[in-house]
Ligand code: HEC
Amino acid sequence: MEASLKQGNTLPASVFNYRHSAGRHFFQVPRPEQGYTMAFQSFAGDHPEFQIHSQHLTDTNALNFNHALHLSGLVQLSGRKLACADCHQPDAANTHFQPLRFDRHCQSCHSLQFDAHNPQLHIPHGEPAGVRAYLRSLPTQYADLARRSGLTAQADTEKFVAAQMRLLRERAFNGENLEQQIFFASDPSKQLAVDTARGPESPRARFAGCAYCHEVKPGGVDGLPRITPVITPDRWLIRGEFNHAKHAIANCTTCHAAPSSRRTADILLPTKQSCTECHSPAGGVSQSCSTCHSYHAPSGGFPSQASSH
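Form predicted on its own: structure of the chain on its own:
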């Protein structure tokens, strides 16, 4: 270990960056100051706490997400409470989970339907330029909707478009700049409260704005807001192999404290103590190094001084 530390100190920091690999995103933990953690005798005994917990590391994902809210019963899917498996679905090998996608895991509830009078219309999810283009083409969108609804006369279509644009500005967005409201509104509860006070004749769609979920910054030269990309790691423990299928006997919340997590920054990995309930002599499940760790010597092998390790 000492020899490896000395060699590591001569190498550029980029050599130890495993954040990206073959299009995947790994969570990068800081290197231990001494180059390694510690020597220990067994996992159940003196194996150190996982670094994510011991150093209180946080998720830097820019998405605003609250696990507790989604599992509290306030959010429902098809008339029932959401469950972990509604969003976290196994991959083809049934060992890890598929990446989360807005269209597959979020859109059924967060439809981006901005006009309660015309729920067929949805703001496109994607780049700010596409959102701006859509908003500036709303008269055309309403005209297409009128034709799909059976209005064929030009005068009727124009009347429908004018009425919908007026209702949208006056009732849904209180006369504020529509584009700014879509991009920067971030508190749907306040907006819905205002709408409720006006009475049932002026409904409002349950879409708050991009900033409800995303970090949105003021625009640059082109005036377009900047939305911080959402980057969710594919793997949290780079050198720790884990097979979810082998752990399916346990309930998700036995290992992951999702029901009490209200911050995106929370990394909901189990603690070492949670793992030792099974991976220990008392639990009866293997606790050998190779149970969780893959062999990770560099392709050139260890330095000769460390060949015995």
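Superpose the two forms; the largest set of C-alphas matching within 1.5 Å is the rigid core. Note that the structure is predicted; figures quoted are calculated from it, not measured. Numbering follows the first chain given and starts at 1. Compared with the form predicted together with the ligand:
- Once the rigid core is overlaid between these two forms, residue 220 counts among the residues whose Cα shifts by 2 Å or more.
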Second form
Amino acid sequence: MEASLKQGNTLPASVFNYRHSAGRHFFQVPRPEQGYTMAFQSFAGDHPEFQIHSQHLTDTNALNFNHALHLSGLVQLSGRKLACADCHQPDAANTHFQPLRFDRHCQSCHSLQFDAHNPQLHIPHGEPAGVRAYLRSLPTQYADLARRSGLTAQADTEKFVAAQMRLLRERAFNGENLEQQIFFASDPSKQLAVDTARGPESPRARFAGCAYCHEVKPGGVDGLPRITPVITPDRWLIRGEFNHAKHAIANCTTCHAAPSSRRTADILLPTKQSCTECHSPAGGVSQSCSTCHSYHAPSGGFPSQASSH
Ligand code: HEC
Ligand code: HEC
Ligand code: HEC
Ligand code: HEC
Ligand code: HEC
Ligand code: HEC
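Which structure goes with the form predicted together with the ligand, now that we have seen the form predicted on its own?
Whole complex next, starting from this chain.
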């Protein structure tokens, strides 16, 4: 193992990051400080702490999220607190979780309403160009809304549209300003907030602007902003295995301190020590290396650089 450690330190880190899995996003980690290999006796004993903890790594995902707030009683869904399963649904193999989707996991509360007087209208979620096109089509949107709510006479529709556009302009100086507010505002106390239009028992969150959840920067094409891509890792311990189905005996929160995490940057994963409660002679569950590792070369072998040594 010591010879292997020495040799490993001369190889590029990419040689060790050979594991991939279709559709999964692997958390990108730097080379471990002590190298990839170590000489030690047992998992429960001197097996190294997981790299995310030993190097105090942080989650760099550019999506604002606050587990503590969403799991507190302040946020309600049909009169009850949110549970992990409202956002984290097992994948088909029941080993990991499905990716989070705005439409499935956020939209029911963060519906992107922008006009307190007309909460039926929503900004379409997605590319900034689509949002701009929608905002430029607002007179048509209001006209459609008027028809849907039973206005039939052309003159009444025109009056309704003119009144709504005037109200909007009173809040946002002109169309461009409204667009800027929607892209860049992040403070829900700003006027775009619509919560007052609903009852106090409403679970809905106030919409401020895209920057409420996203990192939004100016400088895209045609004066549009750039939304930093949301990359939510779904494999964190990339050189070990894990299987949630085999751990259904334990509560989610024994391994993930989600209810007390306020920042996306927190990595909510258990330490090696917590695994040894079970994976140890005292815990009675296997601690053999092959329980958690498969040290086989990827199909096709290691890159030539590795085999040349
Ligand atoms: C309202 C939706 C929502 C609920 C409810 C929720 N999560 Fe999350 N969870 C997220 C989002 C969004 C992310 C990705 C952003 C981040 O990393 O904070 C995430 C990420 C995670 C991660 C990945 C690791 C990490 O640090 O990013 C774990 C583990 C996790 N959640 C566990 C839990 C557990 C356990 C519960 C229940 C106690 C829970 N979550 C409830 C939305 C939710
Ligand atoms: C059941 C309703 C509900 C769901 C589902 C939900 N949220 Fe929220 N969210 C809220 C409420 C309510 C607030 C608090 C609003 C306020 O204080 O004005 C909030 C606040 C936030 C904030 C501001 C956090 C802070 O620290 O102030 C962000 C960012 C956010 N949510 C992102 C998300 C994302 C991303 C998802 C989907 C993964 C999501 N929410 C799903 C109801 C929800
Ligand atoms: C309540 C939080 C929230 C708000 C507000 C929000 N988004 Fe998102 N957005 C998300 C989440 C979560 C994802 C990642 C999951 C997904 O793609 O569904 C995402 C993904 C995206 C993506 C990437 C989609 C893809 O397919 O890769 C774009 C572009 C985007 N958002 C634009 C916007 C714009 C523009 C706004 C403002 C009109 C906005 N978002 C408002 C939560 C939010
Ligand atoms: C015995 C400890 C343990 C328990 C119990 C546990 N997890 Fe995990 N969880 C982990 C570990 C370890 C990882 C990292 C797996 C990896 O990177 O392959 C993880 C990863 C995750 C992730 C990141 C995304 C993914 O697909 O892996 C989410 C989300 C998550 N767990 C949610 C939950 C929820 C919800 C529960 C309860 C139903 C739960 N976990 C129960 C240990 C646990
Ligand atoms: C509450 C006890 C408990 C804890 C804590 C625990 N495990 Fe396990 N683990 C088990 C049991 C029980 C099995 C199933 C053993 C079997 O099938 O023979 C298992 C099996 C596994 C397997 C084999 C999965 C498979 O596909 O066969 C892996 C990998 C694993 N655990 C990793 C971990 C890691 C990593 C941690 C810490 C983050 C951890 N476990 C924490 C009880 C636990
Ligand atoms: C209960 C599960 C479990 C057992 C048993 C286990 N490991 Fe690990 N091991 C892990 C996890 C998880 C990591 C962290 C992987 C990561 O950060 O990507 C890890 C990391 C390592 C590392 C650090 C290098 C690296 O890839 O970052 C080495 C070396 C290692 N294990 C070897 C062993 C050996 C040898 C044994 C048997 C004596 C063993 N492990 C037993 C789960 C386990």
